[in-house]
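What follows is one chain in structure tokens, specifically the form predicted on its own.
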Amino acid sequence: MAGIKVFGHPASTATRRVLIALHEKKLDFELVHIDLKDGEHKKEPFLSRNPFGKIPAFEDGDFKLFESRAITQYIAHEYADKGNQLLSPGSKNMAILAMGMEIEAHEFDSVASKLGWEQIFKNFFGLTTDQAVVKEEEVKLGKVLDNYEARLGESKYLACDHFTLVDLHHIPVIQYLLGTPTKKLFDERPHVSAWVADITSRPSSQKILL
């Protein structure tokens, strides 16, 4: 019967994103493991699914998609009327969630990731930590939040007043994060360490950790 697929890693940051936004809404899907060490997402049927060979591919009956940000939106779109609203509705108001993405996107994980990368996954490939990009990308990532404190000042999330997607982006580098020295970034800003407690404990943040 067809239904939600995602194949993914449950490990992978873009994954989760994915699976967090499914359990938001309730929905009920298949999560079909991709083996990355054997390169499965490198190979056919993978690209069939993703030309670019990078995880997660995403179905919904025939509907396909990939780039995890893509998908959570094509959820929270298509079921805005399950679960946990996750948009903020009004032109304005998307725009504000519009950049919101975009700044999660551009400024917060591409450094946020970088420091999973050095302090977390090349553990797992035999690699030693760089601490000289730790220190480097640790500076970039306290400029992004010297600028979450004060949004957060005025707003209890990022986007609006409600949980949305802006808020959900950040949760899988987030939850990584906090099982590292990096984690007194957040620690030492009252807002954003207020903020990062009430995000990953939600019920769906819970659910995909491993």
Contents of the next structure:
Amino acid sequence: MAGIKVFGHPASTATRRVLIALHEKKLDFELVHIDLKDGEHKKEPFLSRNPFGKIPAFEDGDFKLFESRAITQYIAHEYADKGNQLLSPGSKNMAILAMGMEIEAHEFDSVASKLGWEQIFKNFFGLTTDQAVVKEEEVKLGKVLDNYEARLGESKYLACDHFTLVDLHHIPVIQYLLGTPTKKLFDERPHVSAWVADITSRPSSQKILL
Amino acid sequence: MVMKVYGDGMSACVARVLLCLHEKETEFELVPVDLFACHHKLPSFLSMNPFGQVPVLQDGDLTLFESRAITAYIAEKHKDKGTDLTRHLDAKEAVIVKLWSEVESHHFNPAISAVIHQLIVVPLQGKTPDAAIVEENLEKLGKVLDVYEEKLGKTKYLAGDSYTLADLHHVPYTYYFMKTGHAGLVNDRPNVKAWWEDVCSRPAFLKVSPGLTVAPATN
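Starting from the form predicted on its own above, please write out the structure of the form predicted together with its partner chain.
Then the entire complex follows, led off by the chain already shown.
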């Protein structure tokens, strides 16, 4: 089998999204460390891999990709017969999956990433947390999690009764938020709290933590 | 039973779904939702989409929201008719379509929708557009279009040499954008301009564009 390589950073949420998928599928791969502090992702040769200058980039043999959620979908389909099932068969089930992935991307991630940036990543760059932004974004996240609470009252995982890419895509940002005061938003909602405990304790979720 | 789309043709996200239905030559019923009267925030609508947004699709007992999940479902269900929007016969081409759909979703859409929000939605709420937000997002959009300019110099469409969902998802917001005073961002990039003129003149879009009726402020 040709080699799988991920070009990224072990602390990056988008890189972790791909690494978790690879671990779920029990695939061998090489993580090629991109030096973000040096701006390596904004220069050649990385830009030839992703002209948008964002990690991760990916290759499987000579097939190259970027955008973490396209990469995870490739992994899930190409290696459907290996490791854990990350999809749900049938066009209606796949539609529910697609919808769940869109909700994560458009409703959850935009808010959750801002909270991660303000409370964690800004510190790496010597910048101060803006508590007003945190407060505002927590209100938004609360509303999203209210919808998740209702959904998880009906279904063990977001798309269906087993773990899929929809749940997986949430893990890296949630792991960071559990180390901040925002954790309370997850703890306060029993179904969400149980789901978070479940998905973050999966072996693949643990493997990517530093 | 025909598919039902809940929404209003003036919404770019609804138009995205209508465009896909026309490309797939699929019958549907558009069930009007009065956005100005905030009917999309009523309990009857929220029971279909708890996020209170149009469009919603009903196909028999399946209810879906999120326009790009809906287009993916329609394109897959009707993959054997109309335009091939997903390149489903080749697994690698299919994932490249997904890749450029992600690019639209994460790079193009945040910038262009922020501009359209300021220049269309904000005035409808009786407020003044925030020039700083417009400027910041025009700059981001310009950088995305630089990448598109280079890509479209190599392939006729974003994901390859045929029109796919990756192109389709861009069309409704770009249509509104071209009515603003910033159309130069597209027109000044020859490959992007040629691509735009091609995609917006497709017969399927000519059925959808009359519904995109809101007029942006031109600044």
